[in-house]
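There is one chain below, alone, in structure tokens, taken in the form predicted on its own.
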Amino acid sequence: MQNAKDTFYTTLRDRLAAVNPARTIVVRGVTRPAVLVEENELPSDAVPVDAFRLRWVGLKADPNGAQPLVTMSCEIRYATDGNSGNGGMDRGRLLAGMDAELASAVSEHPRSAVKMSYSAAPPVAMGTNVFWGDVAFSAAATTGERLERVATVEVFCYQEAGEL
């Protein structure tokens, strides 16, 4: 499943960077597209704003068929405090912009990618694809001055022989 998670992340990251190349984040001194996988980052109490944070929250496997079909749930969390120049009064507009960016990246065709193994450099194409469904948006929530949302995408893949 790690290969499918990595493949979905890199595909979503690249698509979000194409939709809005200006949305970047600095992590440990490196500027990169503002997409993080929480399990791959150093633990921190700080919640980055104006960035998409992926969290894998569900997993189930259907063993019927030639290869087990794995379904994973990916939560995508994002938040904004708004622009300080506007006193944060534009946070609804900024959250709506992030909603549109995410919807565009997830719904772009094809809704699949060749599953890649990133355990070696360069990455190696595997024999199956990763594919995903529509994005489901929760209601926006307010925490102090921050406006945030959780979106969920179901990601599917076939587990290949020898794959963890």
Second form
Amino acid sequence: MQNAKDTFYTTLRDRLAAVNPARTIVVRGVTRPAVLVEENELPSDAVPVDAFRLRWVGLKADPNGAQPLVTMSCEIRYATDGNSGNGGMDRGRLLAGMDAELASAVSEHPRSAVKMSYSAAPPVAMGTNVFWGDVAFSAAATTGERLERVATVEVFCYQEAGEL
Amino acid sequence: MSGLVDAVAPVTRRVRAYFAPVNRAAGVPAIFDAAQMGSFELDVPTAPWVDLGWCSGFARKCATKVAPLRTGAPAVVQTQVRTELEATVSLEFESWGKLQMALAAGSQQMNLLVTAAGAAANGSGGTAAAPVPLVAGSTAASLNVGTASGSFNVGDLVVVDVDYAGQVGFVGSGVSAAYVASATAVNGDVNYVRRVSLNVARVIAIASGALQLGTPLLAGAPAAGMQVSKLVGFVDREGGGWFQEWSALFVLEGEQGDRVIYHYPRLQAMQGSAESMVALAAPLERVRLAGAFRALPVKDANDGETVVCFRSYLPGAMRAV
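Same protein, different form: I have the form predicted on its own, so give me the form predicted together with the partner chain.
The complete assembly is shown below, putting the previous chain first.
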């Protein structure tokens, strides 16, 4: 399952970076595409804005079939305060821009990727694909001047023999 | 890749449809050889197959009947026989266009040719305006009309085909679009072939007397004597005696790199024009073209068997079989 999580993250990160190369974030001194997996970062209460934060939530496994089919829910959280130069009045536009970037990246064909194992360098291609469904957007929430949204994508993978 | 992987049931999200014309005069359908062409890129099908886009509600039904053959007293089933060979397909197209409407129409699918000034009203379009002749140098994607280009605008829909000159039988370039029993039946209308033709396109640019088309004409480079007529849209009718016939291909792309292909060499519409209304958000509804087709038989050249459909499965890489 970890391989599938890593594969989905890297695929989504690369696609989002291609859609909008200017959307970057500085994490521990390194500038990178503004996509991160919360469980892979240092615990913090701070909410990075103008970035996509992946949070793995639901997990189901269907043991029928030659390989167990695993379904994982990925919440993608993002927020914006707007541009300070505009007094934050463009926060709606910026959130809509992030909505469009995410929709574009998730729905881009193909909606699957070869599952990779990142436990070794270089990564090793595995025998099955990770694939995912449509993105579901929740209502935008307002906290002060901050606009936030949670989108959810169901990610599917097959648990290969010997895979942890 | 790590090695052989267990086989799983294909997972797919949509069905992609393609069609190819049947040579009605010769009775020859288009044959798809999955062994040679099965792995084609979905966006660029191999000729003569034409992309119809995604469809939903794809349902194929086997209506072939298998009956027991009994002998003795009391009767005992000794063997089985096939008493009828039949299959049907139904689907809804996700997009509207000339080809989708033509396939879903129960009979002729016609072009609404721009009418002549003062033409009497008619359900499938009144008397058409005079067509524009082509001059030398036209191709499937560029129509050279010379000085007449001034009468066209970017965005116009056009149909390119021969004049009706009393011919009987199947008419329409590239695709048989109708069957003319007699010149009288079509009033000797010089525009009748263009009225039914599937050789249509949209003008996307005009330069140096040539109309640049958004998509190449189905029939390829225009033949001598073809002319251009403008049209405003398409019309099909409930009723009419003509049966469209197509070779069809439906592809289910599996998420694991596998692929299922249904090839129907001969399909005819088995219902009149129909739509389904899919609720979007009240009161909005999405209108989908609904088609239902009956498969007709062909002979498999490998063993002479009579068949109506070929279902091919192309496993993903390194998949156990």
